[in-house]
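The data below hold one chain only, encoded as structure tokens and taken in the form predicted on its own.
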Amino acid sequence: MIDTNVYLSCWPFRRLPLDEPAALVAALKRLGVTQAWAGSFDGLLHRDVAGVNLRLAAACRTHGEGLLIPIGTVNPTLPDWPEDLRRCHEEHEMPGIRVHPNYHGYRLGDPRFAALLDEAARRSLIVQVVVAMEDERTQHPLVRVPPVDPAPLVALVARRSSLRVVLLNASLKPADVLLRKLVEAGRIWIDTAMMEGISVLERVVAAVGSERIVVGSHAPFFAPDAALLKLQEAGLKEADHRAIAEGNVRSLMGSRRERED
């Protein structure tokens, strides 16, 4: 299995467990996960993002015994991004960067997101979108952070015809109409984390199919073992499984290495 979506560092406003690069390692090994994207959570609140990224590279090749894959911190509000972008893919050689629009302070219509998404794309480089971090409810009094509206993604892939888009920790429903939109674009593939509900799986792969869905475990704030539940409980035909549970990752990373090529 795959897990598009972990995180390293502490969480700002409590710890967790397995919140150690070694502890998030063993226990995803223990689950079966061959390989996981981990972005940092020091990317939503540092302006240092070279920093940010300089220890996320460095803690995956300490910790992450060949599993973890490190995904850049890019934040277009401050001025030298193209450079955190730059750094990200040539001396990093991160296949991809991670964005948090709400945390940033923008929407995704704004010209300087249009502007990173362009630059990413002529380098080839996946772009995660993270649509929340936690339930509204729990967020911290002085912090609340309203999800991301991730509509506006539809458009901006139909101009970029190279653009790859993971989208993280959307709280969509299998009859969303938003839902269908995204997975129509045909360049934007939806993670698990956030879809919740009993057997949410195998309703969200008989109303669009399972060939853009990948998995999120979104560890260590969630358990990474419900990933796993969730998909084995899905109740899914093999091939739809196996697609979700590695194989759309693979061609995702398969239709990136050809237009390197």
The other form holds:
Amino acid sequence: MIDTNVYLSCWPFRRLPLDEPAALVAALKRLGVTQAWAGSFDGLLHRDVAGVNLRLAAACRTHGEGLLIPIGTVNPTLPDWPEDLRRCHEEHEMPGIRVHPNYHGYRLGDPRFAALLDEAARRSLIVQVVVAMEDERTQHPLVRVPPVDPAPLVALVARRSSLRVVLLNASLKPADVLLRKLVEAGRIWIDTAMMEGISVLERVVAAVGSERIVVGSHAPFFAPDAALLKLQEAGLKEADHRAIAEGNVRSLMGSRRERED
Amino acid sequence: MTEPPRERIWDLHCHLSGMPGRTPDELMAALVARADRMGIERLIVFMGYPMAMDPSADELRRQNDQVLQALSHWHHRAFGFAYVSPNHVEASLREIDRCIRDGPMVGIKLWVARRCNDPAIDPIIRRAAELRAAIFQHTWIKVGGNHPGESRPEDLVALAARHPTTPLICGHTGGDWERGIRTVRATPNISIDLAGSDPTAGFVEMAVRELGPRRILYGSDVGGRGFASQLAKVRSAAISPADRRAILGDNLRAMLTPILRAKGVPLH
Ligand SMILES: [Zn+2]
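Here we have the form predicted on its own; I need the corresponding form predicted in complex with the partner chain.
In what comes next, the whole complex appears, and the chain from above leads the way.
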């Protein structure tokens, strides 16, 4: 299984049982995860994002046991953000970047985000857009951050033929029109972390197919077992199960390499 | 060497909504089929559909009828709690008699019609306690504010102080579980329900640390939630196998044992 949604370092509001990288890696291995895309909690609020990404890359190298893939943070509201993007690509050799538009204070219609997408597409970097980190209702009263509206992604992706986006922590329902539109956009993949409801993946696959759905655990903030148990609860056909657990991420990565060659 | 005791999962908190199906029978069959995939032995079902935040007396009866119908083919796999409301005390007492004393149900569900610190609820609590029925009260702590009739854990603590020997269940642990656990910590007749919040890591560990393993009940809140995310809270937790067994089923069986015995329901 490939997990497209984990974090290293510390969640600002709580120590988490698995917020040491070695403990996280051990838990992911127990669940059969062979590769996990790791961002950094520090990317939410720190302004020295270059330092955040440097530490993330080092932690993945030191503790990752070949399993953790660093995904750097880029904040397009910071001065000289293209240099962060360049370092993620050229120095840390990351396959993608992760953005937190709500914590960084912009909407997806912002021209700075369009510029970021242009640069990421030019460099063939995958862009992970994180919709939310936690339930809005239980946020710290001084740090209330509404979820990102992902709807503008449909048009943004359509205008950039080599751009690939992975949407993380979207709490889309199987019947949502937006889910269908995002899937039909073609180069948007959606992770399972905040998909909720009884046998939700069974109902999502019935609604929009399995091709654009990828596993994300949102560990260590979320209990990592949820990702695997969601697949178990869905009782999917073998092909759909394999696509979501691993195949879709492999084709997402594969299409990137082809373009680089 | 003896085999370790088997994990028997009982789910405290299930609804008929959110499932594929049009009738109580179809919805219940769909629910049990998904529970089977997760190895869940027993389901507690309450409230029918559509969701009614301040149901009339007639609506309470209609929704309890839906649950009775859903249970009718599944007494070997499911129990029910009667949906009652402090806004309709007389009707609620009649529903308790009809569904619990004279029917198969084993508890009551109180939702968001009126906060449970209001003494208007007391006759309902007393009647349920006489029958040894489980008492489940929804609670939440929303940073943006609760519904007017929506209880917070401190409201349940106020209720517990008036009924100190009656076991009570703090639904959702208030959602904001770090506050919820602290709020009920000093009130030993309150147990917590793990259901119906995101699978945030650390919830179960903190609960075991602060409440001990015996006051914690696994539940899911399906169909709005999945079994998967809610079971994961217990599966991922760094706790002992004995505590895990207690939370997943032993504690709920212990709480329901008196009423199940009285009804002649076999426990094994
Ligand atoms: Zn519920």
